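In the form predicted alone, a lone chain appears below as structure tokens.
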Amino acid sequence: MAFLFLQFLNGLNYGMVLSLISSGLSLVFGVLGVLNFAHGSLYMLGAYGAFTFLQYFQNLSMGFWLALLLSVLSVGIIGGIIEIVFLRPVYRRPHAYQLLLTYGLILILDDLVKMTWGTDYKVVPKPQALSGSVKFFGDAYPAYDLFIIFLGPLVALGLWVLVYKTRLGMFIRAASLDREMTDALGINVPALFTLVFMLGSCLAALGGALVGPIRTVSPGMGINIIIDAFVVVIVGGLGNLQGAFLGSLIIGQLESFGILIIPRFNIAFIFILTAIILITRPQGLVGKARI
């Protein structure tokens, strides 16, 4: 019983990390209409950013959180530059152009990471306050992992409030439905798109920075996570924030318990589910919806 519960928590933990990343991916697609393959690279930069900033603040009691904040903000700025320089000229072109462009960005960013940090694995220490564990049924579970489990729904709720309950969110939804009409009403749509892309980048970086203490930080880590993130948005529904959260929970548990059923078939479970969704409900479980 204890083992199954801890496995359930592991699934929730991975699901919440996926939720952070896939919600940013879904937000960008829902508003900008861009399938951003480079989203995983922004996640990777978030992890490396946390590692680097922590070198400067490791002696401070709030060093980890300061490093996390600076990492997220830095990647948000990088995301804004990517949107302005690379993506803005291809918005009106077919999705194939965007896919090729963002795939090229993956290669560029991966090489830049190797040139800057090398190919060695990096380890980000856990914050002191969350370095302990909590016991469930007599077995210990890392407090830091529990923190991620609780943080995921809070971030998802905050994003939902921003998009559906604020004036800025109203502009974002209007731009996602009809950018020409929104522009005609005097709203600066290009700046709004840049802001949305920066927000999506920040969510990816937050996921990467949080994962640093529980997984090794290495070049190419973004490619692994982006595949699962795309599976999540397909399962939940492209461009649907609620779907991204639901899909993350499902994939997290499938990843966690699938390995118990048939260990060597674990990854296949996820893609079998994806195939079933694409065949029977291509709009996703919650439904395809522009933000």
Second form
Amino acid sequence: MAFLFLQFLNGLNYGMVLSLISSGLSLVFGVLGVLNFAHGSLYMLGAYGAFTFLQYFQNLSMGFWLALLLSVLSVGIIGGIIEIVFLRPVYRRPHAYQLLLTYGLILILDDLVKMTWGTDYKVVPKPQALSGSVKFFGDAYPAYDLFIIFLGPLVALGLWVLVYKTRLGMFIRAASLDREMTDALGINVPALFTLVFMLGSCLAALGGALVGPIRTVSPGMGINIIIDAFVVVIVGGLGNLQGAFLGSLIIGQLESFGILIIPRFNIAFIFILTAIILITRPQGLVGKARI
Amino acid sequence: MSIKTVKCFIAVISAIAFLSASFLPGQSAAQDQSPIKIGGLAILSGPLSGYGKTGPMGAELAVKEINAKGGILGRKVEYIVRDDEAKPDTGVRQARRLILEDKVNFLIGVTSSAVLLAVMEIAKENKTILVGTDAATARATGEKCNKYFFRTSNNAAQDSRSAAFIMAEKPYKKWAVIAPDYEYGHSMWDNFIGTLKKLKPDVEVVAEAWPKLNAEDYSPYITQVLQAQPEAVFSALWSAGNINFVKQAKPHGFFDKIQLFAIGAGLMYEVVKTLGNEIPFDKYWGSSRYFPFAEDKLIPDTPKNREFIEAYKAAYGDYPEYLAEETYAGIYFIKAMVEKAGSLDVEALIKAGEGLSFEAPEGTKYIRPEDHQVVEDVVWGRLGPSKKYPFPALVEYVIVPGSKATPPVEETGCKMQ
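In place of the form predicted alone, the structure of the form predicted in complex with its partner chain is requested.
Following is the full complex, with the preceding chain placed first.
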């Protein structure tokens, strides 16, 4: 029993990391209509940002949180620049242009990371308060992983409130449904798009900064996660926030329990599920209903 | 066209043919002064590039040293390296380019086992000698062996057999494995547990965890292994995989109960440097092809080893990764082979390479003539905090002699052609 519970927590933990990444990916697609391949690279930048800022605050007790915050904000700004400089000119072009562009951004950002930080693995230490373990039925579970499990739903909830309960969210939803009409009503849609892309970038960076202490920070770390994030948004429904959350929960548990059922083929589970969804319910579990 | 023109044409052609034929000896004399070209294949892009580039760094250091001392047989050495991206098709294309366009005399390197097996075919096709300095698949010097391929680094069978000899002396009976789910991981485990069961029949396997290569989240596997309550775990996780695993396993209480034996990457410099004092020193044994940094002395404590580490630090400002040492040694193997053969004739070189012994930083390397596989010592050890180095160093170690670690020729399945 205890074992199954721990395995459930493992799945939840990975699911929450995925939820941070895929909610940003889905938000950007839902509003801007751009499938951002480079989302994983922003996640990577978030991890490197946390590593770098932490160098300056190593002696502060709140150092980790300060580094996390600064990293998220800086990646948000970088996201804003990317949107204004690169994405704006291609919104009205066919989708293939946007795919190629964001794919090109991966290569550029990867190389920039290599030039700035080198190819060595970087280590982000855990915050002191969360470095220990919590006991469940006598078995240890990492406190930091538990923290991510609690943080994930909070971020998802915050995002939901922002999009569905605020005036800004109303504008965002309006723009995602009809750009021209929203524009005609006097809302600055280009600025809104930049804001949404920045928000998406911040979410990716938050994911990256949070996994820094439990994974190695290295160039190319974005590629691994982006594949799982794409699976999540396909399963949940592209451009749909609830779908991204639900998809993350499912993929997290599949990763976790899949290895117990058929140990060697757990990767296959995920792709079988994706294939089934694509064939029987191409709009995803929650559907394509825009943001 | 009149007959006269044809005759004239033939005359001109034969004159050209004659003239160029008479220039040929002159040309080959000029060629003797031209550099000996060595073509390197390494992973220079993607997530593994940080580790992949250390091979060429070692090779370039060796080439610089050799050229400073007058080259090989009086000829300069030139090293050209290309990115194989750890993909067999890219490796094949780059190997062809090196042989046909760059006209290299030797190929060296190759990190991924899948790439190695593919590149071996190209080398054989073009009768070019390939010196393997990294990829560990036993098949390359086993059932797939051919006379154009030499390997100057240990293979999976040697690494894991040496592990079995050490573990047979330890009290652990209940074992589990965690290894990447591809050729390398499986051949490491099969060789290890097969040998261990022969040496110690009461050994029992209680859990097997096979994450995919370069997985980042190991928590489900950690919980799965803990549930089975093994006394010891054999890990063939690689590079970042091993770092992630150790970091994630610790707060799960893994090291409170279980002894970890990390083969290959356990003592990889990159891994030791990155994990630093996060390594659970009492519960962590590891091996590597080359990790000479023991707290009491270098392993082996030879001038050659000291000079190599000093030269490497002077050139790159860091300690050498094992791959740097292996590729460095591979270049010196080529030097020894050419000097023994006295020429670049491929058949003569192969003869010279077979049974050759040469000195490398990690000690004497002997190339077994029957399968072209190096026979050398394997070091396993336990780390501790270091006063001498900016990273943990070995505080306890066992050296398994190459003769013991290497399976007999009959067991390798190699039929040399």
